[in-house]
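Listed next as structure tokens is one chain, alone, in the form predicted on its own.
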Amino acid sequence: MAKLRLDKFLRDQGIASRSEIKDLVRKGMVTVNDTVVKDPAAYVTSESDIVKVNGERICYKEFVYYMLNKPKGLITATEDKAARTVLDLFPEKIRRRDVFPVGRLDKDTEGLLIVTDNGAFAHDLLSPKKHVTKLYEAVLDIYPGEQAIKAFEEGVDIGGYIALPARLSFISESDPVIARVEIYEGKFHQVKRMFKAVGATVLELKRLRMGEVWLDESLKPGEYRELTDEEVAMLMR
């Protein structure tokens, strides 16, 4: 349980910008427990005080954790002068919590991405010690054969660095040939820079699974959902 003062607890939830905070508090649209605070360094318990704002309680989040169903055509950063992000995608509300994808998907990739403002959590994600693997699935130019499985479980060179071993299988060998493989790590074009190793090209290319959470196949690619307390906990092991 933290005590935070009124006009961080209001910015960490993405309520509106510090300046625009404390106008709202000044004007008394603030309560907490139901009696107007107008001092926006005013001391208030997370947990179990009730603030409201316009009589709208809002209810405090320390993190938030989002699931994306990742579309063609974007890039994968919290913000490009140039280009349309992922975050492009959420409201201000959330985007004023100052969240961020955790790792990344080429701009032609899409599938399962995870948005969150917690730093920490990103990390072990990503980590390569953890052995949170990944899911990806391939639709590939031409079938590379059998030796390909044995030489994703050996440790592929991608251009002067060996991958760490990967699963391979086949869903189809043919018209189209579909490939799904597991990694632990996340280099830069990684899954695509395998499969040139063994002499196929990814056409195209989705990400399934992140440790033991799966896309949800109801997003429509640009849709997001929270993700549930139980799929937070099974990322976090």
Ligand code: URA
The other form holds:
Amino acid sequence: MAKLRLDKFLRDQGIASRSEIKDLVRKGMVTVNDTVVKDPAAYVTSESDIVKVNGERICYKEFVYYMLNKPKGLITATEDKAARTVLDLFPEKIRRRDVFPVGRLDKDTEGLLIVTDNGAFAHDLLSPKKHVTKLYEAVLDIYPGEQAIKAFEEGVDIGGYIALPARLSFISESDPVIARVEIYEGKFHQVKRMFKAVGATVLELKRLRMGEVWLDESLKPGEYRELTDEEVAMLMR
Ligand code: URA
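Let's see the other form, the form predicted together with this ligand, since the form predicted on its own is already up.
Following is the full complex, with the preceding chain placed first.
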């Protein structure tokens, strides 16, 4: 069990800014085990002490994990001077935790994006050594033929780099051509470049799954929800 200062406890949970937290505590709006504590430097035990702000319990979470259905048109970054980023979809309370997207989807790609404040988790998820597969669905301009399946299996040249073997299948061969591809890596424009290598252009791209975790289809583009404990465990495996 971790012992930490009350102001740090509240800051870690994204309750308010540093100075607002000091004010809240000094004004007597924070209780620990139902006793008003006015000292921001008082120590609390994160798991066992019951901390409330204005009567509302604040449960301590070391890390947070979200599944976002990324919409087209937003860039995958934490901030940008000109463009809207995926973090603009999250409220201040969550952004204050310094959350960030795990990996990158292109501006015109949609689908599953994990957002967390756990750096080690993100690092592991992206490491090719961990073999966390990513499944994409692509709408193509033309059907590249059966031979594309073999080419993907063997590893296509995406411009001076041979992609790791990938599994390709077709949901539909015409009107529109829809393919699914499962890859282990996340090179820049990887899926688009892989299809280019077999003569097809990606018109639309959506990430459906990472590891064993599927995009929750009840999330509309731009919506997010917390990952369940089971989903986090599946991604950590
Ligand atoms: N591959 C791409 O080409 N674009 C993405 O956004 C993700 C994978």
